[in-house]
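In structure tokens, the next block holds one chain alone, the form predicted on its own.
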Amino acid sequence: MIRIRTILSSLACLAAASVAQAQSRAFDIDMRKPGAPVQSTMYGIFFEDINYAADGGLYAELVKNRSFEFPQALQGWKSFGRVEVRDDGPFGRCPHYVRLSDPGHPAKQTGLENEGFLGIGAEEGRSCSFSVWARVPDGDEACVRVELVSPASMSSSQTIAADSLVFKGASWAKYTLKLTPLETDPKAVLRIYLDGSRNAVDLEHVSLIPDDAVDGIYRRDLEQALADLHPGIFRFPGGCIVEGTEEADRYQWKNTVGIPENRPVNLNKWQYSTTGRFYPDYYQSYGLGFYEYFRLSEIIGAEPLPILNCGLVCQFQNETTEEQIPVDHLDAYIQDVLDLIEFANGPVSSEWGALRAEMGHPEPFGLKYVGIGNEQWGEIYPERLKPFVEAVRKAYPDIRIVGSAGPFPHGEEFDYLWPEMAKLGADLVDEHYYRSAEWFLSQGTRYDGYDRKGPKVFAGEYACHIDDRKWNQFQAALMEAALMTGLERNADIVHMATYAPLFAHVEGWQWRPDLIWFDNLRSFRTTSWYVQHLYGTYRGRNVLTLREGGRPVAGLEGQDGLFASAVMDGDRIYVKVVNTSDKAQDVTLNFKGLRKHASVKADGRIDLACADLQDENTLDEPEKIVPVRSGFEGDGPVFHATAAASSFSVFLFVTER
């Protein structure tokens, strides 16, 4: 959100730095046509489970391994007195739970505890909903109490929420409390014990949600950051989970739709990916599937972008063709797709639109968009697109296709794959860059020479990292700043652009930078998701030609640092200016082209800027650096202005007739 507040002593020095500067560097924006549309869709989200985005973090689930799935059956659990995994549950996919009995003593215990994604976070007076299938094996009643512990705690009792089930019968039913906590800790355990006649009981699929998530599902501080951004693309579920290390753990859609309570868990792939970050408890318990993402894409208004198996695991660790999927053994990966889309826009009289209806949306989700491969590269990804190709527009002709560039920006494999993406018919070309702050600034003009009748582009994971220290130092989000005014002037060939990766846990990430980072109880917005922000709450709807001499201001030589673009809504005109150099540089606006009896009317302006290049916002400093919003007033054409040493300015105007 952008902060109105007074300037303060970092943006204070624009004045002075007005007049130290010697000449004004003159922007023309031409007004006498509107330019390239802007594409909906063009700044958006990916997301990937990587780093507890999902379970643990978006997820607002609280219970780790909460239906005995994982290969340890009791992996997060503790046990104590007589504690039995069994295996004929009622859910077929899921068919573990635990059986309670007696623990032989009235002066002992049995039951169960939870550590949660590190650690359950239980706050004050936000209560939760606990719930758990359960039945009494000899068909009579037995009682269990449910208590979340804070194990810090100084108190005479680490009880800070409790409350009694009964259970009757010896069928399985779903049962139901709430817990309020009276204490705040971001570390709570849930307990469970055997109670009352101490009767045995069987209890499988134990969850705790906080109340306030939102549907029941998402994390609300999370949410809330997604839906900020004003996303017009969603892209998921990755990303190399999309591909798995085995074919056997690779992402498989159809294991995530149904009730949560029968949705196999599956490794996930970066539990092992990087072995000095190594978690050996990281699974996925589908828990966040396929219909939880696509009705995500709904409450934050951004089309939903799948991406699909195409029939390839993870190439940087399964080297030679012989690991992989043959072409002839891709029916079941191509019939996945067919049914996917069948899924999110089949009538309720189809199998799978059947399956939404039931899962609470009979209404068709809208889906666009499709992605087939993550970051394949080599000949043997067309050979295996072509097929999907093929049957996607027989089946359906009106959904686009997005194909991979591959994992790397340019090369061989880059150069090889963009014409195959042509010659395959692919809609857009998803071109991946984790590059460093010299390599974003080389880019300024990466688009404006690419082929106007061929795909368009999808920027589908980037970020930038300086030197060998990958966080979220203000630098690098300035560097991404004046990389995509390149993005915005070229909206005719870009129409997509997602930063990668999207969640981050403070204690449990595999990689970095990432947007958004987060403890149990606590998020902050990094400066990147700062930019990200400015640019979707100021997209336009079309670009506006600006120059500087004829030439596009990319940080050419000669321009000292500078990037520009500018873009019109309706009557409204943003100009974003991104100055990358060590001074304050002053700037010429000069709108051209106006039509008779038309004027411009400057409108204030928002600076995203901080004096030391290597300072970020964390969870104790949430709002560090943000955006501030100041004055800018006049009447144009004309307008003069300073950009302040390292900062990015987008400066607001409005048209009037």
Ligand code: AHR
Second form
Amino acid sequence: MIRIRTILSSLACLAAASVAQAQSRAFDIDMRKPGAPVQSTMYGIFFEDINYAADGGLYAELVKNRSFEFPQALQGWKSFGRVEVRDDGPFGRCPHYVRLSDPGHPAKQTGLENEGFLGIGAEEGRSCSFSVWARVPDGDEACVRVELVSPASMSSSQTIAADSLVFKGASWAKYTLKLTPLETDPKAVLRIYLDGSRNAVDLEHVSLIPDDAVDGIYRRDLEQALADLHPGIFRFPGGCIVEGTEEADRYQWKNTVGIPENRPVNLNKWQYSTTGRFYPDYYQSYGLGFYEYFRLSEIIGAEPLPILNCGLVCQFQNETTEEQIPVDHLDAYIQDVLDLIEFANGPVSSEWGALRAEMGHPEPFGLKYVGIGNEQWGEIYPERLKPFVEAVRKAYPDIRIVGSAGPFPHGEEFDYLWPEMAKLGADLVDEHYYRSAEWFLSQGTRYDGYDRKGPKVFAGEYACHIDDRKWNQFQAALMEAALMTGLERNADIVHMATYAPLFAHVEGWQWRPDLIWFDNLRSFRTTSWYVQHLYGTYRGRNVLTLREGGRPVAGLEGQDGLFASAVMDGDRIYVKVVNTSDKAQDVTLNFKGLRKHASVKADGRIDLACADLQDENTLDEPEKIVPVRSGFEGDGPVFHATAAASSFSVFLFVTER
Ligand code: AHR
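Let's compare: the form predicted on its own is above, so bring in the form predicted in complex with the ligand.
Below, the chain from earlier opens the complete complex, with every other chain and molecule after it.
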């Protein structure tokens, strides 16, 4: 459910923020003709498996190292009795499995316990599906007990859910059962042990997924938080993860498709990339792979935007060209891009289209965009990008290509790359800005002067980082809302924008701030999420020009800390006003150029405000700061309103003929 309160439920923050003395500003809204279209892709989602966003997060699988494929085969597992890891299993790319054998005495036990991702979230009454591939090597039958165990339970038994499975025969087969916890424990463990059996059993690909997972894949509350953003674009799988630290651990989409049992595990570079936050158990199971990303795009109604490796590993971690993939070794990389387009869009008679169909989606996914390269810089990037562009243009002239402007939003590399991207004919250029509040305030007019004839802008990673703490305080969200008025006013050139990163586990993060935080059972939406939500919900279809004192708002943006933009969607008009100052400001909104007999009525307002800029939503107070809908009524064409100090307001209007 979307959290927009009504005026009656809570106005505490807003009221406190409104008491300071008002100043007055007057904006004219030009109704003579709609301005540039706002692309459906304008506001979207950046997804990367950082902060346990995929395994342990959006991917609903609760078992870590389920196929015993981590370099230390029993990482995440505790074993007892006689447990042996073997490597001639039924899935060629994931060959490991375990054999549980008779412990040698009837009073002893043989088994395993899985710790999950920072624990297993078990919730009273919420059933989970357990599955395992198993066989009885001597061909007979054997029984195992499967339990969810709560180490912290104060009741007589630690076991909070249990059932048994009987395996028969020497051939590998998949066995399933349901576990429904009798108690809630965010840090339960999964225990599997031989139940009085003298016969050994082999176990492979042990899985436990809550039955309420969307499509059996996506953790429900986290998926809902994405859908509620009304995203137009879904970028995946990152981020630096696309590049890898070394060539071998770059993201290779072909390893992420086909049956999950046969997707090889990859290192996650966020295991060690953040100083002081080291997570030795952080790997990518690829249970969320490219098929699942395409499906998710479809479910949440966003265009998919895969980003692929351009033949460069992370340039921060590999400073010399010698560490990079030589230009004459790019064929396989280029083929990966072409094959991906075939996987997404190709007929079922094609090699990769056939795999898509086999996975359950014979209809094409309708891929329109591919990004090639993440945060790349220097001549080594355009020289690699060129053959990719040529090959994609030749095979798929309609696919739009996203290039990169490097990791920073200014400077030598940025200034070098933009013209290079234009020369190569990139359709969009990906800009990244993780910057201070001061920087965000200075960028309201960032895109006003951009070349209208060159590539379009994809603000592909951005977030306001306040001081060293880099936290999700309300102030950061306010700065983002202010800058976004400039994205919106420049919708003719800015075609996509995605806040980053998206998810973070409260106990397993490497990077902050983030849009959505979670633990094993709960999640909350930050105030930055609410900003994205308001922009996504009130995106509009066309920009409307705002003027102040006869001049377009562009040149005056940010005076007195006030930022504004306006859009229309049919007969609806949405005016966004961001007051970043500590004073309430009176705003006059004057609709000019309305057609003869046309009228305009106010239809309410939505405010996201808080007097304390350092305040935030948390797991314990997830709705402390949420948008508040209130009455704002009357007939136009002139309307007066007050923008509270430190507030983001969306004023809603409807035109009538
Ligand atoms: O969003 C986190 C990281 O920030 C991304 O992986 C990378 O592209 C950027 O440096």
